[in-house]
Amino acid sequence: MLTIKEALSKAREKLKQEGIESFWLDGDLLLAFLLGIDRTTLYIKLDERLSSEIESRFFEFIKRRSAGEPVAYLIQEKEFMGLSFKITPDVLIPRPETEMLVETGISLVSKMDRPVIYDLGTGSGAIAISLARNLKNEPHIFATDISPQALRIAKLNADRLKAKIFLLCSSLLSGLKGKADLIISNPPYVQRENLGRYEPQISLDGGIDGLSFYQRIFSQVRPLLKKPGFLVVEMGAGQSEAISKIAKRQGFKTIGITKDLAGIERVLVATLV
């Protein structure tokens, strides 16, 4: 039997070859959740020899790691904010960049009363229980998805989180009645063509040019939005520009647009004229 140690270095081998760029950190993170325990007890352990089962069940997980397939499929939890979520392949994988999606609408309504908050296309609900936890002045969230599967995921995680979030199963904006101060989304906005194998389709095919469900969402979010209000979507990159003319054509002016780490304009916030 392989020690933690020797295991480790035989799975960051494989994936270095197979061109996984975060071999090191994938190799942890399997091995850690498979034995239960952290990183840093990982790093205690390192001359411990794994059990047969364990190494076995590691290797396959490296094999599939190797394929393509996302740690957090793996593993089924994924960090987002602070707070860990049940992730499965029926919902898209949280982004690191979505937080900062989050905390501009944190920074939007904390000072109101109450506010109400629409989440288009929840998944995973990472978004709609990230502002629950964040917001400590009693906001009204609803957040909608059209798949069941992806919804009690969400429920799920809002109630392990002890979030308090409405969920709905509709198509974005339909079913939603009443209007709020914060209409907020990451929606699809991939290229059909550049669509991966292993997250739902649903959840990242934005059409052709990526930014079909940018013209639904701006076409239909007038009667809902409060004046003054704020709609705040996720972009990517190079899709900027295109999404300042249709809220431009749909009577909203851009406010405000943030760049993520990479230098990728990110998030536009918007309001209407």
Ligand code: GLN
Second form
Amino acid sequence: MLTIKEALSKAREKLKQEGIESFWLDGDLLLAFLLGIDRTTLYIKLDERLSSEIESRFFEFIKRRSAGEPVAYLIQEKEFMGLSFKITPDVLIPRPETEMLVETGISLVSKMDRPVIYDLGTGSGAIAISLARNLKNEPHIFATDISPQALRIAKLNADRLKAKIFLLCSSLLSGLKGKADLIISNPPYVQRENLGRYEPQISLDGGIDGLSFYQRIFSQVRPLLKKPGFLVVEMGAGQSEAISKIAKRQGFKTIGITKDLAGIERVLVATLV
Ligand code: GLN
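Given the form predicted alone above, I would also like to look at the protein as it appears in the form predicted together with glutamine (GLN).
Every component of the complex follows; first up is the chain already shown.
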């Protein structure tokens, strides 16, 4: 039987060999999860021995991770905006760069009185729930998703994180009534030929050019947005020019584009002209 230290170093070696860049963190997260402890505690227990059951489950995880399965699906959890979200293969795994989208949303409405917010394609609920948890001005947040399976996870997260949001099973804006101060979305924007293997296709597939959801959102949103009001979307690499054009064609003005840490234009803020 291996000690924690030995198991971790064997796991890191294997993950590294298989080209997993985050081999260090991933090994820690998987073993900490199996032991029901956090990473700090794991480091205090480095010389303790693993039971043969935990050891074999750990190396089973390492095998699946080596084959490309995301850590978040193995441990059914992902941290986003400092909150822990339940994640299953029914939903997209929240990305760190999406925190910028949320931060932008917060700064746009934090001074308003009881802002109305729509989150389109909420998935795990990460965006809507983080907004609910960070805004102190009694926001009314409605989050839609076309996938009932995703909404089940969003509901679970909202309950677990005690966030007051309203969930709606509908496609983008359909089913929403009344005007919002902020409409926010991280729509599927991956070009169809680049889709990955693990996450739900409907959360990623943005059509042939990756832009189909922006066309739909910008063309449908006008009657549901206050004036002034803001439409804030996340974008994929190299899409910001095309999305600004779509916005312009639909009577919007782009008032802000923010780059993420990798220098990719990631968040676009538009308003009605
Ligand atoms: N950022 C995700 C990726 O590159 C895509 C998310 C999305 O399509 N909205 O895999």
